Amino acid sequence: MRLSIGNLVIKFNDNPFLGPIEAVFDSGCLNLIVGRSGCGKSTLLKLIAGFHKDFTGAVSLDEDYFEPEGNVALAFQNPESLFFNSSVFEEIAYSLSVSGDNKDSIKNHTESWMKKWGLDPELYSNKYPYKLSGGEKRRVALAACTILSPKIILLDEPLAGLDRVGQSDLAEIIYSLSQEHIVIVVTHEPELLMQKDSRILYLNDKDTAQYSSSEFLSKAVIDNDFYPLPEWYSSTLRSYAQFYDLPMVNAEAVAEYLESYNNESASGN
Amino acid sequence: MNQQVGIKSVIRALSPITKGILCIGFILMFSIFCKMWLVAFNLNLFIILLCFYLKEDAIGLIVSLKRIWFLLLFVGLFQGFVGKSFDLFASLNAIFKIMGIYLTATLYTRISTQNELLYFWEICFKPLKLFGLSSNELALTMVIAIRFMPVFIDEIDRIRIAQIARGAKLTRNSIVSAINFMPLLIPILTQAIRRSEELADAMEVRGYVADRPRGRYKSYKLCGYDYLAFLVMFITLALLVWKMMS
């Protein structure tokens, strides 16, 4: 599946805001969106779910026309805005009870899928979302979201505000969405997210584009100001930077990375 | 319900209890003193063009009377029916006045702040303070209800969003959609009451007490746009009462 949009201009009040951006978005990999604060990030993810409807340009999915409603869930930056229910099993079935299920099937699906965003539904099934915990709201909140599967997963901030073991957890389960759904995620960290095979669409004022995690990676080693990345993985690699095939941001990743560049040098002399 | 920003005009300076004494004048006019259609319709004329000439929001004044259709249309259809045959002045009269009421009551809302109402109704309820009743503490409740509808139809708004935005696909049916919005009210009142508790707390964190005096930032004095404001009223009152005498 891929969704395209062409020459997006976004406005607002007919005002041009943002644009015009050209981009797509596949599945089997994940979707990134980076940009300063107020860029206009949530804004696009809002655009492609069908609330900001101030824009020209053209949105489609498979080149197709492209209707939101019931192919798209955006999982918002505040989880709470997405509860309106008294219990997390409630809140996370919602979905399945409007689209007509029996109670059976219901039960057994929304608990599996708690299961899957590490939610026992011993634990959770009877709490009120709104008494959980941040990471716990965010959990619950993006297993509502995505518990219908719609072809595109919007994602805004997903990893914010959990610790790094919580962090790892989601972005795992992210990824292996992104194996079978269009995921669009909007983040502060891609670092945290990025994958070899991954997109990133860079939102800034001078020029709007989209970049392989390779380009991405070489182009902000190269040049802080484009995009900050982690100091000791900008200092360690900038020698290295020339090269399109630079390690993802983790210790691991760059460690490997090094010691194979190392040894094909030496094996090269 | 809601109070409309970003708008200067002449009546938005006028002073809190000038408003409110406007307000309350024109729902008796119309509450009392309109006995002819014709009458009822001129005075919700008035208002309209009133907010016109003071570029307020006039057409979406009357763009809001859409929420209260089928009201009006049941009462101008049972006002109507009352008599032997269908009294159409009556009806229209019916209709008229109700109108009449919420168009006062929707602007006197839009063009107060919150300090506003709850200044002029402080000083309504003062003599209940004979009663040992806080005089503050009923003006901020009455407030804080009238404030309270455009917080319940944003979450409502909200739920809508997060019901879209979950993938699931909404019927375009109204009344299906409603049923189906059905048992969703409890939370809503729920999640209502739970901000409220929050805001409450909020307040109380920065030093609010309602029993305790205090001083106002802004103090309110009447001018001579008031006193016009006044005249325009009671004239429009005594025009009222000699039409319904004479």
The other form holds:
Amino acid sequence: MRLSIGNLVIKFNDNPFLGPIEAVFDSGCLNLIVGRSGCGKSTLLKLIAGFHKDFTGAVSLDEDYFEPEGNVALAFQNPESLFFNSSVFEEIAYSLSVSGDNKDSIKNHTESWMKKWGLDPELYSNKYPYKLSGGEKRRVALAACTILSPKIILLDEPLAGLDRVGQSDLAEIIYSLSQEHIVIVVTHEPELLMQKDSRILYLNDKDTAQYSSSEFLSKAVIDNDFYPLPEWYSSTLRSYAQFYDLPMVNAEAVAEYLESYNNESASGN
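Switching from the form predicted together with the partner chain: structure of the form predicted on its own?
So it's only the chain below, everything else dropped.
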């Protein structure tokens, strides 16, 4: 599946705010949106979800007219603050229960979706949501937001406020969902989610553009003003930026990259 944005200009009160934007968001890879605070990242998500209607340009799904209703799930920051049911199962199943599905269908669908989010139904179904860890709460909240299994899943800073273990666990789940859905994530720490096949839409009033992971990392390593990556990563790899095949931003990937590069250099390749 592909969501395409063409010549999109976001407006407020008929006044241009951001754009024009050209971008494609595919299933099968994780799509990221980055940019400075206030640049319009969350507004773009709201536009795709159908909540912000002041714009010009085109949005299409698989080259056809795009109708957000029924095709999009949007989760804002800290969605766990909106829990209102007494058990994890009831929280996640709520959207199905109000849609009129029968109990067996709701149970099967909910338990299957819980497993996708790393929530074993036998362990979590009867737990009180507010007594879970921060990472578990976030997974429950995102499972509840996306239970209707839409084509497009929009997430606004899904890793914010979690510890490193929670961030890593949730990042893996989000990536796995991107293989079957169009998943678009707004983040101020793209290095925590970025994969080799990711696309990064960088919103900037001077240079709004979409990059591959390699292109984005190379530009950021060369120019810290383009986008600030962790200093240890930039300083380690700055002399390699010209090769456009930089590793992802984690110590293990960097170590493997440097070892491979040094071995090739030693062999004369």
